[in-house]
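Encoded as structure tokens, the following chain is the form predicted alone, with no partner shown.
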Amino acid sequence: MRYAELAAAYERLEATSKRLEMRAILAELFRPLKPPELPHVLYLSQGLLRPEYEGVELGVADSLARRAVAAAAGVDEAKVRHRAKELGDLGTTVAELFAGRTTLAAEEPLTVARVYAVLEEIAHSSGEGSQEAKVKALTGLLGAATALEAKYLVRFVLGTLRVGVREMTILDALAEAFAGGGKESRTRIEAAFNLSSDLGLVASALVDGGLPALDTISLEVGRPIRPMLAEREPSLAEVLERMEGKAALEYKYDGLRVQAHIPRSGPVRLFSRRLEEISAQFPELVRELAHAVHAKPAIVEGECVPIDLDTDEIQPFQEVSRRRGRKHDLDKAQEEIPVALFLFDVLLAGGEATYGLDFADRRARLEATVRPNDRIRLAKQEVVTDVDAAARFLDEAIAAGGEGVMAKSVGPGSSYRAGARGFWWIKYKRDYTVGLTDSIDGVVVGGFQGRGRRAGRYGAFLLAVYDAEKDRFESFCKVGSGFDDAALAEMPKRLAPFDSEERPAGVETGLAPDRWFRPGLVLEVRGAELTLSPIHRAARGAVRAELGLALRFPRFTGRYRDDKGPTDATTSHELFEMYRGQVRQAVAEAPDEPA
């Protein structure tokens, strides 16, 4: 495939926000492709070179990209810098500089294979002279590119592709291109992806062997599985009713969810909820897991929480968040912010897949697989059959430093459902029963210029929740409260990678912020209650036609959810369920005033 065909598809994708149209464009693009070209196109369309969990990065900063553009265009770098600042996009800048240009006569047209190979070369270039090597390689690609090709090449290397393609839409397109597009085929393709977290692997199996080939994809140590997620209920009575009178309650630890992969031999690898490898940040867990887990190879899940070594008490989440992303002084970090990993599930033990077992059987396998120590422990659990016992366990969990309980079904069919959210697991906090004091994880999609003391910087931010069925982000509040001066100063730096000149594809709102941001940064907010709104689009029409849900009196808690990607944020469905669960408001009740 010529790279020009891929760039043309990107141009069409960028021009639409309609999911059905995007799916059709992608299906048309994928249909004639075979491995290894198809996986390459899938990764490139996500802005990746390899599956996200592999963490392959190009390492090309804006300054290096500008140098390559200037060299390929034959202009002064200062001119490139000035024009990029005016346009707000180096990709648009290079397209303008290359306007009317065709590839040089001495050059063969760019192919996807050539582009991918050079990008891999750039990614793997390291050590002395690597920066110059990256610039030279990128300059060579741009020298053979048309204006349109150059636009998307530059955007790719800077991580700002801007075509609005996410995993769920790609899965839809794969089903349409290679499996007839039906619901059953789509479900099977998604299930294979949830087990492998690798779109290229899934697509290759589908093309080579059809839907039956997907059944051969299973767990592999070093390749993370997409985590199972929980629903909410407003009372312990409703939790037990949902689980037919019997549930396994566990402490709900307020920490970082960790998936640990322990091979038969070799290093242990840790992955976050968003499948980012975090092994280097927690070397003590890597070391202790190798000793604590004896049925290898194994994959176990748990919650990493900060602890006080003197009292053995759990510390606030903000403490462990200081370990995230840390690359230096790791020995010092282990001493200053010690952590323990509380394991709650096992997906692979002794090389045998266990995720298909009912939960009670998985818990038994977990207990047989792990020898707990000070750093590696088992989540505290109790099976309850009445509300009084559940309430006592909740009190115990909170007293021990937890934020509530996780209720897990022990009934038939309670297998681990990778990537799925359902009532097999329910999270419950005491404050669910008093108004709306549960937190919401919202994605920043816009910024509003501040006034008064906040003049000259952002004073508030537009937040959205994720609608998984429609694969889009829907606004639910504008939040300015809760940000101190330090947080306001930090927000532009955190948001810089997601800056956008126009509303990103897949963002739905009735507000027009001063600046748009592509979904990326997740913040935790709280508010007084959820109400109906003609402006916001979250769960629009679920309660009343043309009205969405909005959070009244939102306030930033100070917690950046770096452990969550944008599609891991609170969903529109969750927001609707929280609305229904409000004590003072029934589903059909209209608010006093729209937000």
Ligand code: ATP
Given for the second form:
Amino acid sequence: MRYAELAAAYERLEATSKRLEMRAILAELFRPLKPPELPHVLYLSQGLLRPEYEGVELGVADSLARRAVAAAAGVDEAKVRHRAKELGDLGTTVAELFAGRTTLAAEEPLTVARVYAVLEEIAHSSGEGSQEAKVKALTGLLGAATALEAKYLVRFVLGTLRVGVREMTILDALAEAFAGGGKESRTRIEAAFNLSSDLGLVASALVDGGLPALDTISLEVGRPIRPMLAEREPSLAEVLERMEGKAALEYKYDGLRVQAHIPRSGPVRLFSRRLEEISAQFPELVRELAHAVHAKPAIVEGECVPIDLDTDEIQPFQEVSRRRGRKHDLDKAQEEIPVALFLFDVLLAGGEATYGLDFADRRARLEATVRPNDRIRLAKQEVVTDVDAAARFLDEAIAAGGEGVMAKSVGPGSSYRAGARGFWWIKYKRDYTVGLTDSIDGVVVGGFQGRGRRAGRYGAFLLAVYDAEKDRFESFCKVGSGFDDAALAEMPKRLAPFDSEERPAGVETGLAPDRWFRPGLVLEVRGAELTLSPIHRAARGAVRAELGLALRFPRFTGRYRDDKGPTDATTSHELFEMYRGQVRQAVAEAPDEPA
Ligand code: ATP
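Requested next: the structure of the form predicted together with ligand ATP (the form predicted alone having been shown above).
Next comes the full complex, and the chain you just saw is listed first.
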């Protein structure tokens, strides 16, 4: 395929925010393709070279890209810099510099295969002289590109491709292009993706062997699985009712979710909730898991929390977050902030896939697979059948430093549902009994200029929740409280990669912030209660026509959810459920009407 066809599709995708249209454009793009071209086109369209969990980066900074653009256009670098500053985007700048240019006569038109090969070369070049090599490779590509191609090549290398195609839309398009577009085939394709986290692999299997080939995709050590997620209920009685009177309750540890991959031999690898590799941050867990897990190869899941090894007491989560992303002083951090991993699930044991087993069987396998030690432990669990026993267990969990309990269905069908949020797992925190104190993870989609003490910087931010069905982001609050000076100074840096001239595709709100951001940064906020709003768009129409849900008195908790991508944020549906829980509670607490 010519790269020009891909660039033309991007141009069309950028012009629409309608999911159905995006799906049709993508399906048309994918239909004629086969492996290896198909997976390459899929990765490129997501702004990636390989599945996200592999963490392959190009390592191309603005200055490097500017040099390549200047060389390819035959102009001074200062001129490129100046114009890019004015336009706010090097992609648009290169398109302007190349305006009217068709491929040079001496050059073959660019193909996807060539573009992909050169980008891989750029990603792999490291060490001395690599910067020069990268400039040269990129200049070569741009030298053979038309204005439109150059625009998207530059945006790709800088990580600012604004096409906005998310995984769910790609899955829709794959179903339409290769499996008739029906709901059942879409579900099967998504299930294969949830197990493998690799769209390229799923698409290749689908094209080569049709839907039955998807069943051959199973777990592999080193390839993370999309995590199973929990629903909420407002009371323990309702939790038990949902689970038909019987549930396995576990302490709900407040830390960092870790998926550990333990090969037969070789290093253990750890992945975060959003499937980023975090092995380097927890060398002691890597080491201890290799000893503690004896049925190798295995994949286990647990929550990593800071712990005082002298007293065995769980410490506040903030301690662990200090270790995230900390590359230096790891030894020191290990001593200062020791962590333990509380395992709660097993997906592969002794090379055998266990995710399809019911939960009670998985727990038995987990216990048989792990020899606990100081650092690697089992999540505390008790199977309960009445509310009193559940309430006692909750008290015990909180006294031990947990933030509540996780209830897990032990009934038939309680297999591990990768990537799905459902009532097989229900999270219950003590807080639910006293108003809306559960936190919400919101995606920053806009910024408002500050006034007074905050003049010259952002004073507040527009936050959105994710509507998974419609694949869009709906505003629910404008938050300015809870940001201290350090956080306010840090926000522009954290938001810079998501800067957007206009309202990004798929963002819904009745407010007009001073600056828009593409959904990327996730923040944890708390508020007093959820109310109906004519301005905000979260779950609009679910309670009353024309009204969305809004959070009153929102406040940033100080916790950046770097372990969550934008589509992992709280969903509109969850917000709606929280609103309903709040209403039910208000009814329950209202004084009886006098007779
Ligand atoms: P979610 O993961 O549901 O999107 P979240 O990351 O904000 O939300 P919570 O709402 O606090 O987290 O609860 C879910 C998380 O609780 C799980 O993802 C996991 O990290 C953690 N957790 C702690 N203890 C357990 C346990 N025993 N079983 C399962 N998960 C647990």
